[in-house]
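Take a look at this one chain, the form predicted alone, written out in structure tokens.
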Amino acid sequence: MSKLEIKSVSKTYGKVENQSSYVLKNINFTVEEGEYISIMGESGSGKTTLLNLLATLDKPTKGSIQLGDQSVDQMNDSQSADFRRDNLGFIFQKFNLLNIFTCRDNILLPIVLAKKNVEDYTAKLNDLSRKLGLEDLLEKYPYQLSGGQQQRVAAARALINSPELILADEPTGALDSSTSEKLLDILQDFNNSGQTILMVTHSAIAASHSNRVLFIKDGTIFNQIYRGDMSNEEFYTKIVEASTLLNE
């Protein structure tokens, strides 16, 4: 079943010699429920712009974006804010945790903003804390944690509200290789449990944990490859080969 549909999406900024400057051009793809997709491309290729459109932080110049039965591109600012809060989970490269709050309060922040009863999420918080190894860190503050620990707290915050879609923007970019691998294993485990994930990354290693990789070049989808029955190591090799073609 389709979770997300992107149809004929284009994005322009300003004018260049009386012509629109396209950042994205006629993007089309569908994300199935439970899929784990990576988006790769060089800096300036348009992948971050695409993520911002999916996150309702920007609007397409043309085309439509549909999450379930909701037309994302038709929402006003207030509706977009409610949509992000109720349907999306975000994992950022720089964590975006609030140092004035404990880790527990950071994780529960989406619940508070949604004006839901925090007590109703005690079991979910305990379950996430166990899976992410955060049981002994909940009463600490983000500035007391390592980068890897902070990213695990950010992952718990993204998952606490059982979002329709996880959007991850270079989630391993600020982590060392060992910590990156642990986070990627965690995301893969949640995907195996049915969580839909869309991740922007420069890393072929990170992308090798996903089910499908979309390559963006000059604002268009240049290529896509599927994992199929390949292991992470085999898929990594395939991604590296495809990345070489992307850079030619």
Contents of the next structure:
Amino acid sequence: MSKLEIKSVSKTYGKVENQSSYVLKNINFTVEEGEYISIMGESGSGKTTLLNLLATLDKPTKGSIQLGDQSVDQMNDSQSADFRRDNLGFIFQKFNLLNIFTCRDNILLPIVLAKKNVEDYTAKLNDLSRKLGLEDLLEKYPYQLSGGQQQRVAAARALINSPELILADEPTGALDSSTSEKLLDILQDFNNSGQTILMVTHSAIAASHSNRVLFIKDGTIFNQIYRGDMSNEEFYTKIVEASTLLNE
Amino acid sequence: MFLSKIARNNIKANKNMIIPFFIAGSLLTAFNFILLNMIESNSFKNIVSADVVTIFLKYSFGIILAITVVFMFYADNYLSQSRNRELSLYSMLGMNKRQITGVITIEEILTYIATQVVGIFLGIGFSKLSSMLLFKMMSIDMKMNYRLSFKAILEIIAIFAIIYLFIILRNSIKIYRLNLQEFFNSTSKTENIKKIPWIRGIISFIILFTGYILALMTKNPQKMLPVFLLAVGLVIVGIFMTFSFGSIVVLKFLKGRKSYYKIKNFVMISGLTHRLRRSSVSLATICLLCTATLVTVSVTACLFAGRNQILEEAYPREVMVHSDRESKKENLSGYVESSAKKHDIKLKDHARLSIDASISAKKDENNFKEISNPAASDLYQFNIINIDNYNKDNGTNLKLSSNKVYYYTRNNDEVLDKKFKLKNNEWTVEKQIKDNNFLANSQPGKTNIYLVMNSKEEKKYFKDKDTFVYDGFNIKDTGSKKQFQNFMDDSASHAAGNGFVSFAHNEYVALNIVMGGFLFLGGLLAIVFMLITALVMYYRQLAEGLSDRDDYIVMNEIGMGVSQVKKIVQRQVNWTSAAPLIFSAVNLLFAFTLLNRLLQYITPANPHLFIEVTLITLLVFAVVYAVLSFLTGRVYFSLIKNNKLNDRREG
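What does the same protein look like in the form predicted together with the partner chain, given that the last one was the form predicted alone?
Let's see the whole complex now, leading with the same chain.
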């Protein structure tokens, strides 16, 4: 994947010159291929807005977002839809899956949308199902599944297309600790195989699975820490320290 | 009082759902009142042939009342599901069950008062108009024999009070029975999904087709009505099952094909399956209500359209006299003529037909076998005429050699071959009489043949079995209404015991009354059916819109373009809206073949007329249905459009 470049991105609602309505102010960072990034911040810090911008669900008021050679912020609605379909994978906290489809069809949806041949992906589907423990659930409907199971199905859907970038918004927000741990381990595995992931979270545990954490406060990037060679536990401690600094 | 404030708040908050319920309740109150008022004010008591209309009026009232009751419970059931959301919140804040029951009771009472006030007001306003319309359709010149019955007002208020009482009771019991845990979670319980209902799906098709085939195959008029009811029962069950199971089976089959994984089919088939699972009952109900509307309107419209032909068939002359030839004491026909003179009525076009025997037969190739069951189907009625009498009646001098006949049928259809067998004797047709002045009437449902033969044979084979004479007159000048009435009364009363005298005029009036009354009530029933249909449609779109909204947000986010989603949604909405209409048209088609046969026994009108009237009914109905679908569809679209990003992304 080419670099994801966020340059001088700002987002306001309401009258532009009013300082207090800036949700994001002059955000700058880059994401390289194969990185696993967490964006942390309290509620109202602007992290979800940032995610929406990256997901092309909204446009920045100022600045640019570039994925490889595509200028994401310049696209119109249908171009954005195509871009999302071809380049992104989503794992959200809620409303992830479509109730009208079986789990199998939910996972295959990106393939169908991209007008690719479903049969070519059967092997990948089976592989993902195995890794995510979904084999018995494929013919069921989302509302027959628990939260954790749904999230795993959503992960499979996000991964089936091998997208340039996976965007995750509080993926463990509705899960208990052991299910969270399972899901995070899976994501870490896929990242080890080369999948680029950007995750928004306010859970330090979740962030400790990534290899770079950006801290957002009041619309700007306050701090950034790298994992380096640390283990999850060590990184976790560092993250907690940095969070405490955030609140002083 | 504190509780009533909460009740009023609830009503305001649930405006979307309560307003249609309120409109329907008021309109149903109004319709029930209009009918009850007609019954109670006894407007037809002086009109003889209106008896049957009064009976039909009472049946219609019964039907509309039954539908009202069922609908009120259905709608209230739907409302209470959404009410649970607020109530669970209140109970969490500390309201006990008694208070919650109090809130609901107050809500219901307020709704009751509102629907009654508006409903009765509307009913009184429209009842005079309805009565005038009814009288006009019956061609009754009522010098405004319209009366407002206060008894009816009180009765309606009482009936609805009882309905609401039961609703309140049912809700109270439900609340007391629920435990709070369920209360909280009773908001959106997803349905228990069963495996694909292969067996039930196939059974549904079998039941449906059996109903259709039954409708097609019944020819025996005696068996017709019970068979029709059985067919109706089967179709009702079949439709419910087809929408619930059969459709799922078909869609599952489509899913198995390769073409399933194209975007259009992918979303369409899964979406339809999902939608049908939720809404199968509503869709089946809509289908059956539409069928009921179509059948009611087309039958009453056919009868109304064909009413004059009943007259023409039965009355080749405006005055028909039927006398027994043996009784030479009174020449009834002569009496009628002298009565006419007495009352200053001028008669013309006198014709006479003497019948010597009359037998029923069934056709077997060219052999007509006499049968004694007058109610069998496909009967041929032979009226045998001795040629001597024929010559006497018509001033002719015809001769027939042995085994030769002349014959006549209305419409001059060629129903007999050159040679045929009757009474085990072979007859040869000398000529078919095609005289439009032949004084023959026909009984609907049978083929009436008038056979002229020489007297020796007539006596040999038919033995003068039923001898009677028809005399017919047309009226040149009716004189004043009073004179004409006196003439009719005089002739009719004199006939008693010697035969009978009948007047086309009376039949005409009676037909207008009966057929006009039927058409009015048929129309009224249709309006009520369609009102309920519109409401079921509305609530269905509401339910589906709320539940689908989230799905469309997700679809957009994972990369389906807005216009793509719009197109697919529109197609789905179109298919689910069209399905009940298509099935009800099919139901009408099968019902029509059966009803057509029934109708032929009532009126010998041209079957083409029935087909035309039914097709026009279907077309008008399709337009009305399309409009209703479009209007209720807007609810769905407005709900799913509300997918503002901020709605679901917090923080």
